[in-house]
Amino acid sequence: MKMFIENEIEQLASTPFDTVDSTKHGKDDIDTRLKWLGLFHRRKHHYGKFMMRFKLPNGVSSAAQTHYLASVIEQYGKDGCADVTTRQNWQIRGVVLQDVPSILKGLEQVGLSSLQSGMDNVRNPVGNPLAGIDPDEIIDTRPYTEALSDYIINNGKGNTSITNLPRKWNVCVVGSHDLYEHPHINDLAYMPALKEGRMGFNLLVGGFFSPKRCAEAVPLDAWVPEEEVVAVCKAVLETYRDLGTRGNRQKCRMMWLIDELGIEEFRSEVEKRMVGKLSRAANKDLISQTWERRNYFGVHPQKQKGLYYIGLHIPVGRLQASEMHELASLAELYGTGELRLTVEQNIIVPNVQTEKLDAFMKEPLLTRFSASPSLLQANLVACTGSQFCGMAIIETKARAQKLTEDLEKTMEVTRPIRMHWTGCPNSCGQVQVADIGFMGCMARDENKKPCEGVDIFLGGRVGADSHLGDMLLSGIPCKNLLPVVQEILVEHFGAKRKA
């Protein structure tokens, strides 16, 4: 953190980057220090070329902020791009060392951090991506959300207290029936809830995947008033970071802990770190058990009379520089200059007037960008891959799009089918969740030579009825992967084969 908080970035910056590398303090620089400034490096496959994420509270992005990140990554030709991920927030590549000063300065005037965005931190706080226009929202989780992020990066200052957590954490606050937020793979997750006609938060904790281990997040049997959000949310990092494991890092997850000392006596030791009484949780939280999950694709009134959010579907979350502009620039001619970005790798465009509406359905980016996009597209979700990430083990991006559309033109299907990617089992695509999960692996063909291959998960959930999907199939072949998922879909999902 003090190259950040003591400027240390400028010197490691202007040196070259070979000199860096060629100690070990320098790799460990380059390779591991630098994610707390949010900076991944991409040695096996872009030597010198970084990875840079954002904290976005609520995947709320200005048009200002997106065009200043399109400018940035124009500038490093094929290796620039960017990525909505599945935590609601911007990821750009190509970035190079000697132009991380001038960039993180120009973050900071367009309102964006990247600090504590990697490693042991905490990552970008979800909410919900209808915050403050859904005219079904149970509560606007921005203003949450917000505080959150500003606790968690002290105001973009860098908040040392909590850089060193035993591994990653997530939190997300809920706003609506929906669950967009996916609050049962969070470590923490607050779930809105009437006690005593005040309103607040149900809390739950240790959601969490990792390649050995994956759970869903339990009750913590605690409610705290809205005012306490933050408070909490401290305490249960203290807790974490003070009692935490930090040997074998495939159990250094908060669950873990929760595990070991069972869920009333991490309670006790959240209660220990808060002022006065932890209250017991309401008798039941907002959420309706019976509620049917919207899609946010097309056009939607907002609560706002006269105004219309509009869902766009971004094939597999990847942008390229002149598409970022596009957007941004469609947002302020037609919108507030705002853009929404969901943990499903898409973006709202928000506050549309009712008279701009068909002008805007009829740019050319929504042929790029669909807004009503078809069954088995609209909810295609891929990590990274081995395109850019060291330690996936095959390419997911192309592959997920090539496999969805060999299906779309064999296959018929009468309901959204969700697919989910991810390139190795740390599940950045968080295959779990997904009706059908790909975990890429290696498998051997039908000659017993190692090749590409994937695990398939099936029967993830989300919403009120959430529950983690179970391995089907293991060493699937990719190149054989066509006919084994038809057969998924006709067996699981009612497809038919076209003729």
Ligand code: SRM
The other form holds:
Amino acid sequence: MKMFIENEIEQLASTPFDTVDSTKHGKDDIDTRLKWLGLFHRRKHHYGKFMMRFKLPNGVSSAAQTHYLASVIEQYGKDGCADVTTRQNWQIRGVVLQDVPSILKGLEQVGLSSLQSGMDNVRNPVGNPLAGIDPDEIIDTRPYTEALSDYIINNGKGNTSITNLPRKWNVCVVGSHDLYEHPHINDLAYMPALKEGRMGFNLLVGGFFSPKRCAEAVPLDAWVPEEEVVAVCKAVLETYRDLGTRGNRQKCRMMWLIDELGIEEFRSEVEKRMVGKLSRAANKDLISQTWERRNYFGVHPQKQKGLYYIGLHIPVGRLQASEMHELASLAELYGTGELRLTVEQNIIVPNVQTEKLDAFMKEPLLTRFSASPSLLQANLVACTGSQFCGMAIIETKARAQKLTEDLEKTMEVTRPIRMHWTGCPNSCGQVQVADIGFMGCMARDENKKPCEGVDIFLGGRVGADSHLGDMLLSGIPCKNLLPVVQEILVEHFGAKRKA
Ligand code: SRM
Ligand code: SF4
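Starting from the form predicted on its own shown above, please give the structure in the form predicted in complex with ligand SRM.
Full complex below, order starting with the chain above.
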């Protein structure tokens, strides 16, 4: 943070990479401390190159932002690419240290920040990807996710009071019955709820995934009016910062503190850090328990008459520079330049007028980013995996694509099936929320030789009856996966084999 606030990054960037990497302190800067500035050195699989992660509240990306990020990665040739992440965010790749000061300036000019996006920091605030455009929305989440982000990074200047949390921390604001934001797996989730006629939010706390333990968020029995969204976030974060354990990193997420104190004691610690009393939860939140989660692909009318949003499928969230430029240009030509990123690693183009719809749907880019993806492709999610991630046990993105294509060729399904892949037990690809989840592990082949494999999860739910899935099978070699998944599709999802 000091490097950013006092501009020491200029000095680091002007030192040859090998020189920085030759000392213990320099190595630690490169591999760990730069994560506070959103820079992740890919030492194992992309030496000398950084992944850069941002704050993109609510997943809203303007044309200027999308074009700018594309212009950064295009200078890195085949090393440069971008991903839509499972927190409706952009990540770019190929960044070299010497370019960082100019990239930071460029980011500022387009209103983006990479601050505090890794290590023990608050991650991208997630909101409803259809905020402000959905005829059925309960509340527009954008003002809240933006206010949260502004507080978290102090309007892009850095907020050092919350940059040394016991561990990472996730927040989301729910805006529709669909629960696109996955409130049950965030450390703090705001659920829209009316109390005595006032709009506000009931709070859920403590949802998280980690290799040793996964927990669904629990009610805090607290309600805040909409104007106290930031104040209560600050109070929860300060409670966690002040009281959370800082020992074994497998036991430091906020739920461990909630368990240690008990929910009432945790609540009273939060209340102590607020001005005034914390209200008890409203009797009921505004989420319908019988709502069927909607599909956002294709063309849908917005709440604004004569305007439409179009959901596009981005295969496993990966884009090249030219594709990002093209998407941003399409959004400018047909809409207002804006893109909405989703936690399923897809993109929605909002604000397209009726008379422009036909031409939009004929754009060549839609043959790659389909508006009507197949039932198996549409919700396919895959984390970074071993192509770039040093923690990965297996390759994910290409493998997820290949298996899905093989399943499409051989199976007939009648409803969307959400398949998630994650390269290791950290579960960045959220296998526990998937219909079928694949978590990377080492397995043994028929000759007892170690090979890349997966543990298979089944039965995760999102939406009204959200709950986490359980492991069904363990240690299946990846090369033997096709018949195993075909069988799961038949047995659990009513699929039929093609002739
Ligand atoms: Fe994650 C660490 C990628 C969402 C749980 N995650 C990492 C690192 C930074 C590891 C590293 O240094 O290489 C990965 C960077 C790989 C790369 O090069 O891209 C990484 N995580 C991702 C992304 C990009 C996956 C994706 O393909 O979309 C997601 C970025 C979201 C963002 O924009 O900020 C991502 N990670 C998640 C999620 C999902 C979520 O937030 O809903 C989780 C599980 C939920 C949670 O945290 O409660 C998640 N990531 C982890 C963990 C395990 C945390 C724990 O408490 O044990 C780690 C490892 C760690 O922190 O020690 C980790
Ligand atoms: Fe890397 Fe593991 Fe996260 Fe995948 S789940 S991005 S392999 S840390």
